[in-house]
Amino acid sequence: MKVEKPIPVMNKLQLISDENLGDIERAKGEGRKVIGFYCLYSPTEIAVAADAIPVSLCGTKNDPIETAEETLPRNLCPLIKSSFGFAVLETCPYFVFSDCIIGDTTCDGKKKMFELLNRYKTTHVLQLPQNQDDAGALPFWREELERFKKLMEAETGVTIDHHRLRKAISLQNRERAARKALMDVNREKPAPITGSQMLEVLSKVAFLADKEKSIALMEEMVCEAKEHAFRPRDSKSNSRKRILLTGVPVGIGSDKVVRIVEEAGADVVAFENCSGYKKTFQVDEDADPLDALASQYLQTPCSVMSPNGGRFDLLEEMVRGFGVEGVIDLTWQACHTYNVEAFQVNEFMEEEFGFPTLHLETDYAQSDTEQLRVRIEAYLEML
């Protein structure tokens, strides 16, 4: 009898990712809805509570941008252009599968893009407060989530009661805990998972329709990484500089900075952005579920908020916890809020930790790769 060898966990990730579109297609055939999301602020729990499948739609590749620029300004954020280009071209299967889109007003470029996106797919935009501490911010945001709940009930035909919401919160909390545990593996020295590997895992599991598969896979990866590193170790492993990446979200296709850092002999051990550690929060499972969702999601430390003190609290915790030796602050071109906030981030790092950040402004194209390489190598040399 032939004994099959166990599938290495990264191969298993690829296999499950390949099967995922089939899983979604079968679910739609059974009557389930697919809801597309463009930002971290809108609670996916509300879609899950309606027995819908939430999928992330942020564009992270350069390919569709040329088509998007036939409609959108060239000097717009590449994430917005990539997202819109995928929609126009219908080359993102997750956009094609989505029955409706949920956006929120995280930046002026996105909210105007959503007006155009509505021509291709029904798009609902939630109005996000611009201040987390104002007395009226939380009640206002809770009302927007109540509107979101009614939209999901109308879209799916499912009544979302407290029991369904609490069950969805519990599931999403488990998934976020698994993401955190996976990212926390790189608190070890040397980091057992490269930044590129971590980015690949986090990007792919975000699309999985079956949350239990996603949780189990990340838990398995944590165990495997603790038993033996995903990457070979040698005498130079402990000498690689430990870098934290903050700023805008990155993903497969928009990861050139991560790759350059690794090629230069350093490790991106932590991602503070909303494709990384900002997703590791826990929602209170004992409070009124809609109150708990509104309160927790509103505290997301994005530069759209003014002031944005939560970002600096998170940076301090991560720099200390991950043993960070340098911080790269990444801004996509035309992302004004992160660009302006870069001054405060650098000031904070110098005052608290005694080293400056490296602020990089770029887009998804590869044309500036060598310029970025020179700046990154010089920064690493200085640390």
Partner chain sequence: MSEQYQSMWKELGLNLAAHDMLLEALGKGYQDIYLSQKERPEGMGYFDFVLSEVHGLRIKELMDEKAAGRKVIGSFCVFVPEEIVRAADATLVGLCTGADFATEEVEKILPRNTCSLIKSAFGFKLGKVCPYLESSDMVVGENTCDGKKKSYETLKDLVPNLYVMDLPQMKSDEGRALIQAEYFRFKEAVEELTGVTIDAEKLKKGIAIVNNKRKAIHRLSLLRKADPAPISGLDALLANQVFFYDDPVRYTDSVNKICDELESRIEKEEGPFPKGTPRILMSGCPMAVPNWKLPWIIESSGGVIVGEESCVGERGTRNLVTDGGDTVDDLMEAIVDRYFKVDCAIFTPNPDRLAHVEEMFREYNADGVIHYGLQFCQPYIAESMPVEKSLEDKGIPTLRIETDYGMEDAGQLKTRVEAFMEVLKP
Second form
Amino acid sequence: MKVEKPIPVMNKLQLISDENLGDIERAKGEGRKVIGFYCLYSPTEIAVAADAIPVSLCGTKNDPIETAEETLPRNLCPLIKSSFGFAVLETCPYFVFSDCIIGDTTCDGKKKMFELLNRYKTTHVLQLPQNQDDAGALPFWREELERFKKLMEAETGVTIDHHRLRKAISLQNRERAARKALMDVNREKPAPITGSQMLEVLSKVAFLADKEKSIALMEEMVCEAKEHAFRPRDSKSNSRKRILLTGVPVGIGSDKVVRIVEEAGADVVAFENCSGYKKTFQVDEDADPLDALASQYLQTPCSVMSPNGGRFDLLEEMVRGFGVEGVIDLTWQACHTYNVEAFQVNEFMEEEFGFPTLHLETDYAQSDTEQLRVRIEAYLEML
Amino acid sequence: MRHAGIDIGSRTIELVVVNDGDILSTRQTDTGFDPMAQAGELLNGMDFDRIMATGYGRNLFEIAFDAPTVTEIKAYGMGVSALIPGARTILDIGGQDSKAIALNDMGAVKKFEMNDRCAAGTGKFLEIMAKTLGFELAEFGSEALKAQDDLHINSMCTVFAESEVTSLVAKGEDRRAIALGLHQSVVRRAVGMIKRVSSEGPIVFAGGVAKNPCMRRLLEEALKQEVLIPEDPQMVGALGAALLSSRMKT
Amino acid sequence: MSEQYQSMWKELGLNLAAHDMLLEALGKGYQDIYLSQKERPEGMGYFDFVLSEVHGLRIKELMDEKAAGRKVIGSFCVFVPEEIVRAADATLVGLCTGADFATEEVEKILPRNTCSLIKSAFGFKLGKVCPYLESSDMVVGENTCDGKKKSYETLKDLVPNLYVMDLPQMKSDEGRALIQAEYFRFKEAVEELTGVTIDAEKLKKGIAIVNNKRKAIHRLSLLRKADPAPISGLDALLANQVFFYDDPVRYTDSVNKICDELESRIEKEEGPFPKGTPRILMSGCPMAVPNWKLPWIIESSGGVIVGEESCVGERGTRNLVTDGGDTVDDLMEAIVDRYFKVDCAIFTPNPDRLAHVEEMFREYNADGVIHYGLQFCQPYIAESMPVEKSLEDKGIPTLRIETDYGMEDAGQLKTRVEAFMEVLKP
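Got the form predicted on its own; could you also share the form predicted in complex with its partner chain?
All chains and molecules follow, beginning with the one already shown.
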């Protein structure tokens, strides 16, 4: 076993993460509100503009699932069950800190789970359109965001004006630009940051309440990565197959596929999912801010949209831009939308790039690790 | 009047004869491939006036022997109430099914849950896993209790668990620890089911798997209360059927 | 009987060998489950006939309508407004979704853990055995649940004339505006397909025809309050299923005739099951022909079904379109109002459904509720636990069943249902 050398910038991330709960607690003490978010579709800018702190909520670990299954059907995706279990058990500090929760009508499982979650903490559900067509869906979503804005105003007592919204957009744009720059480092060959390092950084940064801290940290990481601080320059890294992971979000605790890919001698160089590259867009800072938020967030290419053309555009751009040699399409068990779309993703990859995807359907448990390993290794051999 | 109850399960058949609430005799045999032939043999030479059938083979028995039937859920409710008056919750894990039954204060079935179509969390699951690990079924529980470590098994599906167990064995993990982990996975499933119906005590554990000492220990730990086991846990269904037969109006 | 239709089926592009197999299985299932019932109302003879000709005479009628220049529109869901279709002098038919077919082929393009109903729709298409689908000039899909919504993207390649209707997920003002906009868009699509301009008079006529059909099935439902129930749940389910296939005017007459007969049965206290038989309210996922598994198990285990809280049942048929005025816009508003009340589990939150289950439980003097969830149908299965809990808190015994179209679990289901009957009538 080789000894991993500590990476200073990762230590710094750990330090900042450790301070995070204290930061939130202090802010709450000063009267600021904390708003919990489950999904990428609700613009956190609206909470920021109301001087509230948006936080991501836990949902990537297996432990709380057993408790969730006392109330929820077993046949729901692990992300939904984990999120619900964390909430019920009060083991997610961000959920505990949250003054209210924002959910969206993304998939059936989540929207029905929110009905039950509301018994534990006020959960406002935004009605998300099921397609992105401009004529009907955009004005519809714009209306929902107006309602969301009013909810935030009522929650915080702050009146959200254009100026506040613009400032929030600009801040969040900077954060997303920093995330993008960090992920774009791996366009280089060989990838300067390993997939599991990237996953750890992205997961931890998502929870940080102080956006300035996270922006500065990610910018520093970009410089460090270019100096090969994350992984030593190694002549062999160039021969590692470059894999793009698409599909459902992954995080700490739900990272087994990334680990297996790396153990099999390949690199996950890009994440086409909502914990990764889907969160790198820029909101127009010149347009009416609510219009701009509505239009940009609605474009998020999640499989809950029908059709979901944006995902194929994004995949195409990423496969080319990151020099991708193989695509693993991950579906959490019982996630119908990604599961059904997997068929089209495979068809698309075969037609456009001449190689198939490896579609994996699994959950957070470790029970199928060996089966996954065989399939992943065989896929890598095939490329 | 002598009343018999016959419980035709997926693995074994039990017969109980009662007279005025007293158990006169009990018998047991394997179900085998021809349950009705086995049942007929079990009845051979037995002396009773009426009989009632329960268990998954009850409908076959009804046709073959023209006898009334009752589900094993009601039969277990009756049998347990007779053996342990005041019992409020029953866990019955048999060869192919597992059930949690809540009784009201009169001993009548109030609510029940049953495993879905797969063998997860049943006697069959433990039997297959014992075999995979090279244990005799009878010693599986006691061997698991000797484990030093607790090993977490995620899979409850027999097929997945088998491959999980195989890969653990290949990794050189202790057989007993794996066995303990497997028992725990069955208990987790059972406890989930119990909690959905009620977890009011006294809780009684019956059915063939109740003979497994490891199951009882883990159940008590998980439920944080004593779990009672009738002296002959496999006879409960047949006894319940016999008692229900004696209550039936002619 | 099938020979006379062979050429019609061939013209529709059906796979004749596979289709013969399907009809044979359907006939046998019908014989075992329906014709073996005792004390059936005489009027059910009409439905026996309809079922025996469901791929024959009825399709012939549709083909004749098409030859006369009328259009046929196929649908998978009760959110597709039949009034609009009727107003354009077209016919709306329910599409085949009640049996497993060509499952292996289906699972090449859909995930294995998709609900039976969706897989069945694909199976009938891939196996080329649904004459309704093949004779449809337009097939309407709708964005209800995740499974359907995403599957339509794939179905579009197999069914080029697929039209997808968007639907809201919340009953807010915005949600209502969305369904309203979609119904207007649908009206235009139907007008374009048929070449008929829908005016107020035509729309009123469409509303009247569909309202009458609903009134007839409501009348039948209410008669089931009696003890003994004058008709079996299986037969009443069949009437609800045929609602989606038959000519609406003829259907209305036939149901009304059965109702007359049931009224005299009630006077004489006659029914297929004796007085005092445990009375079951079914609630949950829809049951399309020939998905009779669970009702059959219930009624052969000592229970009688007295109501269906389902899309093939009262959720789908309750509420009439109110007389909404004299302009197309006003009438469309009335249609929107009617459909926006449908309390499907795709809506969040969906409190009306629970209230309706309780209302039906009382209305039909039920003894217990059996909640039927189709495996992998997340909206209904997610609602099943809270519904069960709420009902039990009110002292209403409830049994939750999750199953699919396969018969492997029939024995296990029978044990559960029988035990539930023992709970109801100890």
